[in-house]
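Coming up is one lone chain in structure tokens, specifically the form predicted on its own.
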Amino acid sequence: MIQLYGLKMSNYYSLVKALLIEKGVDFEEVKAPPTQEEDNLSRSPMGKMPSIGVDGNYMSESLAIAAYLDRVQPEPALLPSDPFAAGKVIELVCHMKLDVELVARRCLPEAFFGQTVSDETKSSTQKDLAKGMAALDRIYVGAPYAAGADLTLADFYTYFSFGLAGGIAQKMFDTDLIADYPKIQGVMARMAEHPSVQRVEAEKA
């Protein structure tokens, strides 16, 4: 059985949990906050969450875990069988992670943890978010799913990345991050009704 380490508050923990449910893989949740303690670093070298344990071996980073799950449990497939189409899904995921979600995270301490970030950080974040959203929109299909006709890994990243990034943008800039992006809105609404995502959300309480 796979052990899933982390906290339910993490969007990436929730994403990996949804993937495990989607794949029908047996797993157990182990509460493990992000620390620099050695036991946590042995599972996740930067001390982040989530990580998984498999027969005494460990893996971190949601994209790596997703790739592993798609190999140990091929159905339902979350990456297309066509190599180029699979690459396009990963391209979408990378742009969401690097150009939107990680950009928004610059303001996470102030948005949700009562700390303060500089005006310069706020300004650069708002500017870079707009640039990242415009870039993502160029390759985002959203008809009906993020990468086209079929549900893929990019749809799960859409839901859990924009859940966080959108919340930060709303709090920091009073902005609906996806207001001008109907394709992303559609996928967000569709994924909110998806069974594995609904279970994750229900079990957060």
Ligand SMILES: N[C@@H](CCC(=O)N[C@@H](CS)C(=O)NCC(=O)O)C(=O)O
Contents of the next structure:
Amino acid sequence: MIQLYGLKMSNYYSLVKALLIEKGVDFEEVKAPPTQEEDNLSRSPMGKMPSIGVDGNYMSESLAIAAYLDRVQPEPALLPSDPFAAGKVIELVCHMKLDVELVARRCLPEAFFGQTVSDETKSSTQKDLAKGMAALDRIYVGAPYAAGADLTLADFYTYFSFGLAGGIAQKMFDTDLIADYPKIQGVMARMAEHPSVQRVEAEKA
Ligand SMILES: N[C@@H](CCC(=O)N[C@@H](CS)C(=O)NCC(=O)O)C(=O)O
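In place of the form predicted on its own, output the structure of the form predicted in complex with the named molecule.
Every chain and every other molecule in the complex is listed next, the one we just looked at coming first.
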């Protein structure tokens, strides 16, 4: 049995939970807020969520956990068997994480936690988000899934990364981040109907 540590409010926790459900792996949820306390740092060296426990060993970082799950339970596959196609899925994930979500997160303290970020941060966030979205659009297939014909890890990242990044952009800049990106809109709609994602959303309540 795998332990999933974190809080249901976290998009990365939700992503990993959806992958565990998708894979049909037995897991239990352990409520663990992100702290710099030793017990949390021993599971997740930056003190973030989520992390997993496997027989007393721990792993952090959603992408690492996804890679582990894909090997421990190969079906349904999160990555295509073709090596180049698999690399292209990870490429999509990297751009979503690094050039969209992480950029939007600069404004997270103001968007959702009642703090203030500087005008300079707001302006650089808006500019860098536009650049990240244009970059992602160049490689995003979205017909019908993020990487093409089949459901992959990139579709789960789409749903959970854009859930957060879109919410921040709406709140901070009063803009719909994916308004001009129909391929991403299509995947968001498709994933919202996907059973593992629906279970994660239902269990958040
Ligand atoms: N790169 C990490 C990101 C994890 C992350 O940013 N988690 C957030 C919650 S969604 C967190 O723990 N934030 C609290 C903190 O940074 O202290 C992953 O992919 O798992």
